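In the form predicted alone, a lone chain appears below as structure tokens.
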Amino acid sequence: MITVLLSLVLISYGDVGFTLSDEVVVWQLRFPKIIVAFFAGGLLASAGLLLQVFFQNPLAGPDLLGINAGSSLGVALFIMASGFLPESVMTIGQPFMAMIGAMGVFTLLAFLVHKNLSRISLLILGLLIASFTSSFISVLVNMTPSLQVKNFLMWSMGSFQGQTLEELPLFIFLSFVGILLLITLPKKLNQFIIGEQYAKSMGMNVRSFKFSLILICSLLVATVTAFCGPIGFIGIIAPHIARSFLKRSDIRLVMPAVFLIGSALALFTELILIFTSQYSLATNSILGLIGAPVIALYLYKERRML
């Protein structure tokens, strides 16, 4: 209901008011950035409790164990090499490098893990492929032309604005896929949270199983982040909001519910941007200041867990 509603006004307000009767506006601008608005805060949301069940962390989150930063150096690698490729991959280049990139750290994480590696580890770790990614891509921005650099840049801010008609095609497909695999894990998820020997008892393999969340999880953040660049917080906020309102732990209630969760907090990011469109803020400037406090307060409530 609340992702309808913020909906229905972002579609007919914005940054020249109030107005359904311009086409161009409405079509143009406000329907693209609302579709990928919906989109990305669900599969961010729904990538953030897949990690948190994954690694039993509930701080586990694209952002926070490094996975953005590797769909991110997927990204910049492209784009720094953008002027010496054909016209004919740039379409697909940018997704298929970002889930190469986000692949890339989750099946070391998933590595890491089957040795496991301690919680405060992974999250270090995580910390470290962040500032090895962002001091690499900083050695590129130095090496590229101006223009490639500019367009990175603009990309890293992270928005869910930009995306044209002639675009959204490929992004609501790869978010379909994401869908339709998501749909396919909530029974296996509840036998894995219960216990890997319990999953294995009733007949789970439970390595593919893992193998399988690499990759549902690595497309749902590199087609975010291909498209509205690296978005931060909703992944690990939203999971904890949804668990608190529904008072359970059945991942076939929890899933819908944080995917629309997630959607609902990056439509509500947009309203913001909307009504603060004079300040020129950025959209994990305001995803930041939701969900540090929600985070801080999750930890308050656990401290005598932790």
Given for the second form:
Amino acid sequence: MITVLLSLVLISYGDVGFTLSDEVVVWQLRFPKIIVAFFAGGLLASAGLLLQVFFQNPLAGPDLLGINAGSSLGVALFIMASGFLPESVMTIGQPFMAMIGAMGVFTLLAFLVHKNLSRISLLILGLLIASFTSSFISVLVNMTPSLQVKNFLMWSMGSFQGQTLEELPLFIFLSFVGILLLITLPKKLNQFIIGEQYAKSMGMNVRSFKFSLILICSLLVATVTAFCGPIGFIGIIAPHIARSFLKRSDIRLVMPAVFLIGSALALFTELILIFTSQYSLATNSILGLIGAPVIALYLYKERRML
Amino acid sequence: MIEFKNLSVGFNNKTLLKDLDGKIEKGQLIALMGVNGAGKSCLLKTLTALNPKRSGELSLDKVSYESSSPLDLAKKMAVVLTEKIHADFLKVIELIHLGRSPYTDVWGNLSDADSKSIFEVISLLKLERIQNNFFSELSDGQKQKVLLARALVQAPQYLFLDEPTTYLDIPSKVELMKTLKQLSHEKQMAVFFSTHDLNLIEDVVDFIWLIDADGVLHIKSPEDLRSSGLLKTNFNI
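Output block for the form predicted together with its partner chain, input the form predicted alone:
The complete assembly is shown below, putting the previous chain first.
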């Protein structure tokens, strides 16, 4: 178990070491990408884990539930409006709006689930939210001057590479806040796994815990989405990979593994992008090629559950 | 002692039962009976603070539920529910550990006292052989036992079980009754459970709480209940 964890660390760091030594000259270009991929992958994967526990639904993930989309809508509104906004709000505004969007969708979902929504309906609802927001965004795009549209389209491709050294500190700061908040959760998540009622009977304030999950998860998704664009699949597959490797459910073990697997997935995608740089592939297409089969495999294995 | 007066219970803004009076004392073994839909689960969940009461007074050791913290309540009472547990790869021992949550630190680490009480419960319920299995792979009887173990390591003075005998075969039912009797009479725990198995419990429990078709709660010893004719009117027995 520990070796699995360690080897994952090694894989992650192996990637880092490899790219560093290979491209020493351009480390200023590569280094931010590696940092960004490491944190973004980890945060998204952790957000996926939180969502799966929250909804007791192994197919929950920030992309499938439309939380990425909510974030995107926030960012879209911000980028479209950026022509009218003062310079001073530029850096913080994007993550802030992403956070609002993510929280909006999550709160909506949490409220509806309270009304006894089945597992499948939840996912369909997530897809509906995602398609609603993307339609809304394309309407916005058509109504906006071209410079902002170009910025937005670049962002909406989703990439760990769009960051400059100036943006990096804010991203790292938000990532650390996210990680610190994550560290406070394992005990309560463990209690929550066996069901809301049992958690309550063990003295947990379920209402405030759920609220803090919504807040933390939205922060994680928003941080990534604001800086990297909507990134798919990591949030849903990393928890599955972690669980099937560890064969444990204790969040104290699962959470770090999920984080590192998320990081490894993001770094791996980066690595492929570097090797295939002459084709300028998109991050999300690579993740889709890895992610979709993994989910399909899971569905096949667990078909009796759904 | 858990005490209630003029208690109304219900959910989703609907009142199911009202004007309930009663008390549960340590050392008592109590069975809650009533036809399906009478409101047994609802009453049980209100008594365990899982559902809020609609109105009336409800107190534990003279302190009302509202003025005690959830954690204080959790250290005095524990539940075994009918809800299914869906966690994959959850080990029996880890599930039992969770029962100590009200006592452990923010990380959920076990102290020596925690480990000791877990060890005692495991040997009391003879769970040594399955403690490293996955919960999802157990039989219904074993699951029930493990959930009971989780509740017991919570060190409750009041133990509540919602229809614990429903999915069990006859030997497991009898064994569970023995265990519950042992807990209430030897360990001075109050044990309160809902059930439909009148034949099984009649000779074991101290009191039967019967919710009749009109939503009235009758609290009687099994002998009094039999002579009262209530069983005939409610269960055609």
